[in-house]
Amino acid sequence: MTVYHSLQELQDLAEDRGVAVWEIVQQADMDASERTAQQSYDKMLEMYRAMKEADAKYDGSLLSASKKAGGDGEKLHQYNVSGRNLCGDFVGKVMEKAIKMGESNACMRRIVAAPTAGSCGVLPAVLLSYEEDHDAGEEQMVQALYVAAGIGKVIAENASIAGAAGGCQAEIGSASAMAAGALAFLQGADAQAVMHAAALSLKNMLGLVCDPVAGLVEVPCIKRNSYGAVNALVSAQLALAGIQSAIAPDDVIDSMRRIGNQLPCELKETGKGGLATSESAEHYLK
């Protein structure tokens, strides 16, 4: 049985067996679910293609039931093609796709929770943009999804991926860590660098509160997907340059758990604190 409960164990298994991180995650999935390698791969490919479909079918004319979310992804697209993009083509595309996916969630379109619906835009934005702009095929992207899944599994087991339990650090933070590790892998990082990419990303999101206006996964959730995706890019590049987190990756996850426990309930998806109780939020409710 292939079992891991920490990022260090995941790294050690990959190094001891002389295989890539994604292979350990796939084997663990096969053992736990009694799937064959092909069945496990096909399931992950199905999820990746669902992400691609959701991105392709984005409709900028749609509004959420509240009429407060929708259309920003198209605005960002128009800005990106205007020639005034401040961040470069790749980063601009990542930002755009993250917003589009978050809006699709608010408009009740089909998305992939990665790891949650509220953070559904981070991982697809990074991976889909990478496939489009780099010499990568679906097989590599599926392998990257396995890496992301392994990181997410450890976070879920040792901390939380739910805003109601740990604040938005548990949702956008976890998604950003997953995307950072996946991107580092795609760029050829070894197992250790993958884990440090995840740690660097999660460290930058510690303490992020969950304060949805009107209790809806719209404000500030959708735009946070864009920030989380860009944070993943920065963290992956730091790790690829050989920079390591001064705090061990698993200690970062444990710190997120402790911080989440210390957050008051008003800042954990109740809509009773933070931005949700601002003067502007009162107008949002009208």
Contents of the next structure:
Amino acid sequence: MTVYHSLQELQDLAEDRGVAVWEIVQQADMDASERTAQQSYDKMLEMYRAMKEADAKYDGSLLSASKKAGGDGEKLHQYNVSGRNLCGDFVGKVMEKAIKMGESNACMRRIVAAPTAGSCGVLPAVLLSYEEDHDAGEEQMVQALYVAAGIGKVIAENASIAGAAGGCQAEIGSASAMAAGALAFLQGADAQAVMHAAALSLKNMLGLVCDPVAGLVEVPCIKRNSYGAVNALVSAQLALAGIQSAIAPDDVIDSMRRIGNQLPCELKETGKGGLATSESAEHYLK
Amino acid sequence: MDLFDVVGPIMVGPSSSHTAGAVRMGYVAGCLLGEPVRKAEILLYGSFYATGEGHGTRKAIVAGLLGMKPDDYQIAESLTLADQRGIEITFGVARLEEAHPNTAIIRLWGVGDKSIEVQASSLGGSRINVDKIDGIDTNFTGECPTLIVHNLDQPGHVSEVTSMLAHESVNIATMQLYRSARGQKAVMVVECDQEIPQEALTWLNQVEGILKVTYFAGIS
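Form predicted in complex with its partner chain, following the form predicted on its own:
Following is the full complex, with the preceding chain placed first.
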């Protein structure tokens, strides 16, 4: 029976058995769900292909229910191809895909919650861009998705992946940690560096509150997907350079849980504080 | 927690709790009715009532009633589709106290003579909990095969159900018993690890003292 309850346990299992992190995550899924290796793999592949399809089907002419969100992904695309791309091709593409997915979600399009709908842009933005720009195979991308899912599962079980429980750090923060670990894996990091990429990423998102305007998954959620994705790039780069989180990865997750508990409920998806109660927010739906 | 609740589900946005969870609530309520819906009265509470419009919560619940899953593109068109099928739908506010902020009461009347009232809440992610059926407390998620038996509060009915399940090699994950009052109506909710064959359900339905057998194979 393969079971892990912390990032340290996940790392130890991979090291002790001399296998990759994603193999431990897959084995644990098989043991918990009675899925065969093929069934589990196929389901993860289905998630990856659904992300790809959602990205391809982005429609910049759509508007959300509030009629205020939509079209920013297209703006970013136009800027990225204008030849004046400030951040470079890869980072520009990651930002663009993240915003597009966030907008697709707000416009009632089909997306993959990863870990939530509000944070659905982070993981596909970095993975799809990586596959396109680094000539990686689909199999490798599915393996990276397992790494991300394993990290997300540990966060969900030891802290939270719900904005209502832990604030935005639990949604975009978790997504960013998952994406950072997946990217580090894709670039050949060992198990320890994968965990530190996730930890560095989450650490930088600690304290982020959930204060959506009018309670909608639009402001600030859509754009924050872009920041979460770039945060994952920075964290993976740091970890790949051999830089470690001074705070142990599991302690970062535990800190996120404690911070989430200490946040007032006004800042946990109730729309009763922060940006949601600003003067501009009162005009948002008008 | 299932790995594919972390990466997944594939769903129509914008909110896993207010949209995907709401579809699941409608879907489970529709399954519990056990026949096509003729009329639905949907009462929303708390955050569902306050922010449901922008999240498509109403469309999502109706989509579930029509048998759609959270990844169905037609969720946004569900009200029109229901209208085309001649289903009468009304919305209102649920007056509850101390309920989960994302709660709905779904009253359904079928094309035959069946009717049901389901109270459910959306817990975050797209996970839901069925809190009440016909006013009797329940507590199940709909994630695994679930058997709901309405029976008279008499000795022996639990044993009939569990013997049937044992005979079919179905393992019980959780089991809950509720009753309105001693000797009155009782409800048994059994969450299982395997699916229950149709003929076993048909048999159970004919047992004396068993009033109603509802089963659904699980959401995912």
